[in-house]
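Take a look at this one chain, the form predicted on its own, written out in structure tokens.
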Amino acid sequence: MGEVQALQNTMGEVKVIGSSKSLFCTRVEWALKLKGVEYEYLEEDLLNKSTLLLQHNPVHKKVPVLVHNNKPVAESLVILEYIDETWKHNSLLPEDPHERAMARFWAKFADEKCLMGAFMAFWKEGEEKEKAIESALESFTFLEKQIQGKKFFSGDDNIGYFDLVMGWIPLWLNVMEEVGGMKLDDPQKFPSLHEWAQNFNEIPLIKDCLPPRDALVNYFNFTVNYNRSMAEAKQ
């Protein structure tokens, strides 16, 4: 440990720019904490963006952003290889070529089509909503695929990039479940997946910085309602 807080000490500044409710941003917390950094977390205002975030990201003005000695850093999936890039130690990407291909695959597959398929469902209403819940069901089962015979994604007893990536299930589908009145996360469907999330929510560091369930509830309650609220407005 004192090896890796003097490269720490020697590594600069490192800022994060979230929201404890935003499963972006705590992926990133994670993934500083399995690598010992210290850091500084400021909690964005999402209704009230602040000058330090649009002067950050101007680009895309969301959080996470990573300020590492003053240099931006964006998005969460970036952040991760920059995290793990520049500090060394604890590596969450593979040594493999080839596998490091396939996680960063896997994490683009299960953003964009797990994740983002999990929040249509979560808000969508009537025929639509049917629709969406079977597109999440069956991305999910290529995740239940690759999950097979395995504790953690990464291949081994430790958590790596791509777990890190996968870490909103256990809490976040929850939360999306109940307000959205739907169920994806069916132990019986997806057994392996179902104990990865339990295994992967058991581990101390995780639990840690998982933001308290009422918060994301009444979070996830004002999303649908907005959402959904936006939709007829356009209709």
Second form
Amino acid sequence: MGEVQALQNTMGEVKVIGSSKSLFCTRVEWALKLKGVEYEYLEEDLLNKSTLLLQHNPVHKKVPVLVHNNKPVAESLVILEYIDETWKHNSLLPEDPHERAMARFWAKFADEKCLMGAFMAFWKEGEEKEKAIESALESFTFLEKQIQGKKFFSGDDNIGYFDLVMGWIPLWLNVMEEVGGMKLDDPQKFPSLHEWAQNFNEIPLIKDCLPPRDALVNYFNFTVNYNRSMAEAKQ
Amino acid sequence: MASDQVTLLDLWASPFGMRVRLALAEKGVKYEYSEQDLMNKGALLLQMNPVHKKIPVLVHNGKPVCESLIIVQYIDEVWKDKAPFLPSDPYQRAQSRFWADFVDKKIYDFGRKIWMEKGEDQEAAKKGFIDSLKLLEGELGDKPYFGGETIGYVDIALVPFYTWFYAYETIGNFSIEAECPKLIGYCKRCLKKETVSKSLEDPKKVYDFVVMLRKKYGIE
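Next, give the form predicted together with its partner chain, keeping in mind that what was shown is the form predicted on its own.
Every component of the complex follows; first up is the chain already shown.
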């Protein structure tokens, strides 16, 4: 039996419930493509959530949800580990337990401090914006140290778990900077990180899953106005 | 492994620290416990966790691991021959990780707001807290533990917070047992295990600690 046929037989039925503009959903697609897993993508309207989504993620009601043979897995980082454990070739996480712990640590740090920091810097205004930018820049400094001397965060020539987790930087951060009027990915402050972003975005399977830039610009314009009007309504 | 050097940098009242103590107890790992002064952080803590400067930190043969659930997974992977915390099936593992993440996102945050906030904010936190515990009760179902017949990853993530329930109830003026009797029954069942009872702190002492924190933050 050929390798491809054998792989397809083990895949089962794989669906991704997602939103094409969500960086969390794109991570999942990248992981599936890296593993050569075929899947059906079900685009979700987040302002009008489907029964399928609410059924498969009743706790958080969010995307992405991976549905494998009708069994749902939610939360992007949990999904990445599930994908890595189910389709064992082209490993995303390292073998060594300490290195695995480090990859998980940096992923948590990047999502909590860098990504959330970037969102804060994006939608806040005035003095709060300045503080948010400063805080995000501090977090990015840690990432710069991590990537120095390496092509990818995985430490070798192939991208891994943490590269996928950081994958929002080349496109999503760039759009947030434009729409939000701030700069975080500064090639002078973070030359190694900037170079990583360019190498990462050149990879064909990465590029294939990216949403069109103008759709993302429209989406972020919408969210910044929406969030600010919600904040005003609260006051 | 007799040559292993294991140190835990911790604070006695921290539920995150208790998770690690419980994980080490379940695996029967001998370690040195090092109580940290978070008002006056020591050089070792700052060296081992320069990013967050927080406890718990597990130092194994000189190499640090930070963030309690990451430490628990590390312990499970290194001392893999005894008492596995995660099931072997990838789907079941994903469910365990999901629910442990849920505990981190909901129980800690709402609990913290219960003792730090007042008025409407505190009421909202109490509601969120109880709703989250009810979801956990649903997930537990008829099993003795979230891990099934034995303590697992989700149990380790959740049970230490039980030591803070008395503080939440007293400060928030409500009864968790009245709303979630099944969950309280589950916590008491866990405490019957020696590994759990020796890893968890006395809720009354934790309450005194929280009272001291409230005074320090000027919350009255």
